[in-house]
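Here you get one chain, nothing else, as structure tokens; it is the form predicted on its own.
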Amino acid sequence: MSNVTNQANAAAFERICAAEPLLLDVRPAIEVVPGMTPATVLTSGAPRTWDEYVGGQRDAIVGGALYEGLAVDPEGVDREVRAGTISIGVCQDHACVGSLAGIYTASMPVFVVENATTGEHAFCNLFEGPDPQRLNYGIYNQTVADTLDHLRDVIGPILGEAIRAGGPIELKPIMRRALNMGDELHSRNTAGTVLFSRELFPRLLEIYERRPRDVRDVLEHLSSSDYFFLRLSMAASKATADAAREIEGSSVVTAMVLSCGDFAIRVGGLGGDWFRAAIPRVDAKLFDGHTDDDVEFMGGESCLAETVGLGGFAQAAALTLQDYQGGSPERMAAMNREMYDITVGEHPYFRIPLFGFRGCPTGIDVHRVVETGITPVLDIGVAGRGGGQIGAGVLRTPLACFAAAAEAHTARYGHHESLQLKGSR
């Protein structure tokens, strides 16, 4: 038994515990997040050679560009791209969480999240809103446009403006009385929103007398998306994820992420490497008109909630999703049991009520993984060929790159025994 790992990963799983997001602002990407210049456009996933992003994503990514004003059609775009006028990056190494393609330019407006128990920042983009054409599902049109203007202009600003006149949000409280009202924090965000809108309102009638209608606006928004808070969960899983990065010796997995060709994994103990896998099939619910051949995966980052104990490892508290993404809530619980036997322990704040409020799985180790044969499960937005939203699901991700990550770790650190923390079973 390696002791080093045993303790690594109880401090990788601690530091998840212990983290403590809070919304300090809205700023322009531009100005906050590191390395983004006038001419980056960031996307989802691990990197990719610009001749390997396909379909949706690259649709997007060239959506992005032409939204900045980078190039005047997609020919440009790939133009400027090939000759390193624009240049692509990935959201993961800017401290960003991308939703699908996860587009961010300059002036995309960005929630600022800081982890205040270690200092890490994270930044998500704005949802842009209940319509199934956006740019993250890979739709670039003038309609997108005029809603990424809005939210640039609009509401970005009034978001801002309102965080830094009332202080720092704390979103932990947020999400886990969200968890306890039917949310899991990824493909179910209803209770965060309105939770988190409440937390807003007193904010935002110090403006209303000076901005009215972008105030009216920005409720507006509020109310007609209840995804609003995913980008917020997402942004305080990545800063909770990135506390655990890169501690000696743990196999606790730090990021899962998927492109337009693979899902990739990161582990604390093994620094920058990504370990990838192809995307299996999944298991969706789709919208009306759609079937499994429409499908087409354009990346996606949400999966960090999974990273840190939400979303398909929380599922079992948001049992209403069978009706958007399909199963029963029988086989829900079950898959959310499952992920007790691959991870460290059972997180002491967020609990899932129809278990008897046992924490959350918490601290996804490559090695229990491989041991039990038992994948993580994703709640996911689906999306379709030729761009825009087409249902829900759940993924099981690949063991393949759980099995590379496991073997470099052991080629590392030795042979492991994994050890469940006290209240594990």
Given for the second form:
There are 2 protein chains.
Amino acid sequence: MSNVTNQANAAAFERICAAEPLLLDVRPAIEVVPGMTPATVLTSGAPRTWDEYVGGQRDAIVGGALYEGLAVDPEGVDREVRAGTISIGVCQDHACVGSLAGIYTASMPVFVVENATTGEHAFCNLFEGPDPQRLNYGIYNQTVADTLDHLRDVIGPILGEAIRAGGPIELKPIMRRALNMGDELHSRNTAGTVLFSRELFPRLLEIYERRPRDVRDVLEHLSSSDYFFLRLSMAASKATADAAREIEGSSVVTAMVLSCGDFAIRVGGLGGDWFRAAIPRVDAKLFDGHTDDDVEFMGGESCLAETVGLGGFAQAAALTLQDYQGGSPERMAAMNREMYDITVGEHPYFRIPLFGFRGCPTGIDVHRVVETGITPVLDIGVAGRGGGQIGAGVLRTPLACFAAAAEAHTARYGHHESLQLKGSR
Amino acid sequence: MSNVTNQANAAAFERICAAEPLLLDVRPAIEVVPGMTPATVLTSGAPRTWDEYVGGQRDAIVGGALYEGLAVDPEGVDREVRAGTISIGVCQDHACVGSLAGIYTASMPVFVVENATTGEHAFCNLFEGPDPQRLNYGIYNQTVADTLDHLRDVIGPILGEAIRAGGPIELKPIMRRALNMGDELHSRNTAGTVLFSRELFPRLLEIYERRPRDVRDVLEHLSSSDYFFLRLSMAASKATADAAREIEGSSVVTAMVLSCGDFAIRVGGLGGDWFRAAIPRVDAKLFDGHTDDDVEFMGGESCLAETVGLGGFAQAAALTLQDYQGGSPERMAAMNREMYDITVGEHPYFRIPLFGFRGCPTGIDVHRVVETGITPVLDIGVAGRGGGQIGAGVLRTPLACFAAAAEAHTARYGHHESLQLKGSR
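The form predicted on its own done, now the form predicted together with another copy of the chain:
In what comes next, the whole complex appears, and the chain from above leads the way.
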């Protein structure tokens, strides 16, 4: 048994729970994202070669490059990427977190979130709105471009001004309340969105005198979808998970990401290595008119939420999801309970009412996953062949990448019997 | 078996479910409440003689009269009431619904809610704010008077202007969403309050240019407490329950009310008669420093919510109440399930996520209460001796008044075997 690993995992759990994500600003990516250049496109998932990006994820990357004016047509993008004048990077290497295909280009506005405990920053771009045709779902056309322009020219700047004027907004208390109001902060963000809107409203009043129409646009954007807050939950989760990176000996997962071709994880004590596995079938509830054959994976890093004890790890707080992604209250509670068997401890601040306010299962230990055979469950949005959202569901992650990570961990640190901390109520 | 009663109960259930409460306005009571006069004080519960109003409820009535300037001291109020120059009425006879002591005087602003299905109006006054010292909890002093002035001069008029300017606000969709966000719309109204606030924001923008400070005060009022929406839920419940009154043959409860001395119900087929019983002990969770001996009943009609399938009848939608009023998720779910045994049907629109979106148990049949021995449960705020809120809890209503009502119903309509409708998903 490795005391080093148990201590490291306890430290990882502690850092995750101690994170204090603050929303500082909204800025164009080029101004704040580390390593961003005018010709960079960031996308979701562990790194792949250009030819390995296929389907909707490739379409989204191409769309991002076109939107940014890096080429005039898809063939041009392909040429520039091969020539190295357009650079494709992955979100996780740039402190960003990608929703579905997760496209970031220089001019796109991003939320700037700081973990006040560590001082580190994380970034997430803005929700495009309720239209199922979105760049992050692999679609690029004039409508999508207009939406992105509106985010860049109106929504982003007004949000940024409101946030700066009133000072940083603490996201953790909003997230805690949202868990008491039916959100799990991945596939359901209704309460988070309304609570955040209320926080913003007094700040918007002063801007209203100068820019009445723009402020009305922001209000419209905030109330037109219940998913606005997802990007803040994702940025907060990324800022939180990053606090558990690079802890010598830790077998706790610090990132889970999807690309069009694989599911991959990183582990705290194993540096920047990605452990990959094929994507399994998702148990999805599809919008009318779609079948399982239409499902296509095009990336996704919103499961950073599950990495820090939210989403599928808090689904018993969001039973209305039975209508959106399928399942029954009993099944959701049972899946949620399973997650206690593979995590280091129970979150002292994020709690689940249905479980008598038991803390969310937090800090996935790859050894426990292998020992129990229970893999993390993710609440995810489902994209369709040809682009667009076609449903939502629960993804049971594949064992192979956890097994590979556990093996690498054992090779480096020796045999380990995992210890589970118990949260206190 | 009485077909008349089964048909009447089905009609009562139907009318309750079909109600469409709209918020039309906020107006001084004198302008809108039927039968209101400059020298009237309305209070909660079935009617009592002046000498029967004791403790906090009497203090509240006296406070209301003093606030309205109907006398200069408590002795003066007593003289004027005995002389008949101050008139004490009960809320339920004036289309009002009282929170705790439930004091209405002429100048107080009230929400004007219409059931669009019937065209009938119901009224509820405004939440005084988070300070445990409130008139409706039996306290009257300068602080309380200042709060009431602020409601009358700023909060009420601005709310009224915002509502009128944007047109009626549909309350039913807000209530439905709130049930999906952890409210049961009696002891928890957090989601309702935030959702209503969001509805109001765009309307407040235009008023802001003319009255910036007052609009900020309204925002402060809206965000300072999660109970703001309770008064709207109450007015909506009253407008809804009233639709089931005066249905020949109906054994469905149309009102449940508390005074300082009794719990009383009215039944659809039994005219305006009140059936009364002594108030039982409440299973309460008290704020720190209080004991059961401190509990005092001073009235309350917010259980109109339970009358139409909310509150205790939807508590499984609001499991966070385990922290506020005690109990466990399992116990709350079990109590909620019991209510299906005494109700006519399942609400087609108000649904409970934990029960797989089963509709709320709706339409209490006094015969079923007597047959099963199961009496309605109410989520209530608990007042303390000497005034103020000291906790919250669950009240199991007494059987006696349901038994008396069932007996009167049988005497009038003959023996009845109750029929339970089943809601459809």
